[in-house]
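The chain below stands alone, shown as structure tokens; this is the form predicted alone.
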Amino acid sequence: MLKIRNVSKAFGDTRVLADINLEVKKSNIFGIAGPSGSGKSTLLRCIQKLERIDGGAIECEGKTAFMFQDFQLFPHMTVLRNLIYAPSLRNKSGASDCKKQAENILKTLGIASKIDAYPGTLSGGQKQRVALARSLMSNPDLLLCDEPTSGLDVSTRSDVVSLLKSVNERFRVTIIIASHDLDFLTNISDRIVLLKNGVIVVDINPQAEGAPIDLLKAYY
């Protein structure tokens, strides 16, 4: 699905990421820990385009969507005029069905009722609903969420683990999560990896029996 090979990244003489190797696979859930400044961010940002790598190879099959932290959100667009605004400029004369399928995914997601409301009125567990469904206009088959439980509280976060492993089942998507909630990455991960400082130092199956879960708290 996606193969990442000796992925180097720098801004100025700052390392960001130093010799990268991964290989997800299709239909997984697969987290990167990491404190602030350890590259996380910078990995998806590099997987989705947004930044140019300086060295090394980013391989992936299919179409990637971008789930960012601050949800980025039109606050002037309603709910529906979020999510169809892009696929409308790409499908001028697909319009009524853009809004079909807006309509059916803020169904599955829980927030068909919000479809006319502006973000300025949505919780911060609506307007990551929303941010989620634009993601998932495109058809994605991996999604990208950087930070998904950045500033959300301890009750929301766990509706967002049901809630993320429902799009990766439904809508049948890869999922890469950039997040520093060791927590929240364990219980919702099939592959965990820790980046500190731009390096790989961790890289463990949070499922399996008898996983050594301690040693990413000891090295984070």
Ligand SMILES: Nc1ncnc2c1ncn2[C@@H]1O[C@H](COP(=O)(O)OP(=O)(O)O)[C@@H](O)[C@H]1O
Given for the second form:
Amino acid sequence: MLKIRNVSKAFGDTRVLADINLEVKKSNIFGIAGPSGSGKSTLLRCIQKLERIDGGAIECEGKTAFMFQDFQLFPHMTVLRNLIYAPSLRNKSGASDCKKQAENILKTLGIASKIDAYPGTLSGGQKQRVALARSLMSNPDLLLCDEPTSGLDVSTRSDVVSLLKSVNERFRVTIIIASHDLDFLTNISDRIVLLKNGVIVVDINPQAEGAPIDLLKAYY
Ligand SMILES: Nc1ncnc2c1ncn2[C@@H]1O[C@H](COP(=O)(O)OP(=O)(O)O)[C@@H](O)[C@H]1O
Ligand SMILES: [Mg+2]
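Take the protein just shown as the form predicted alone and give its structure as the form predicted together with this ligand.
Once more the chain from above appears, this time first in line as the rest of the complex follows.
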């Protein structure tokens, strides 16, 4: 559903992505690993068209949504308003439909009781569920998650595996996750590529028997 061909990107003299080629299959959970500064966020941002690529092509079937590392919830709005704000700007007459959809998504993600809460009163894990719910409001085909375990404590981190797996199945959404956290990516992904200095240096299926997980560790 996503094809990336010969994509390159630089910021000034800094080459961040160098001739990247990738194909992501529909309904997969696809991991992008790599040490800090290797270009993971930039690649996600290019897919979402938040950055312009310098060369190559990105072809995506369907709608994409982005879940930011720091969630970027609106602090002065309740959970419900955070979810329906953007969709109701697009669709003024359908406010009650938006509300119903928001309620359903929050229920599916197990956070319906927080619908009238403000983000400041939520835990890190709860904020993440709200951010995830908000990104699902546009019915995306492809969800881009940047460092979904950063800023969460270890117990919450294992919840993110089951949370994203259930979103992948229930909402039939393909997921690409950029993360420096190898254990997390190994648990959740159908495939992992490792970026180093803007180049893909490893490409494995971590669920296959005898998958060379140690090969990934060697690049950190
Ligand atoms: N807007 C920007 N302007 C200049 N340099 C940037 C910008 N965004 C990222 N970079 C640089 O690009 C490189 C890759 O960054 P990033 O994609 O954030 O890596 P990662 O997500 O793997 O940590 C880093 O050297 C970073 O400093
Ligand atoms: Mg990053």
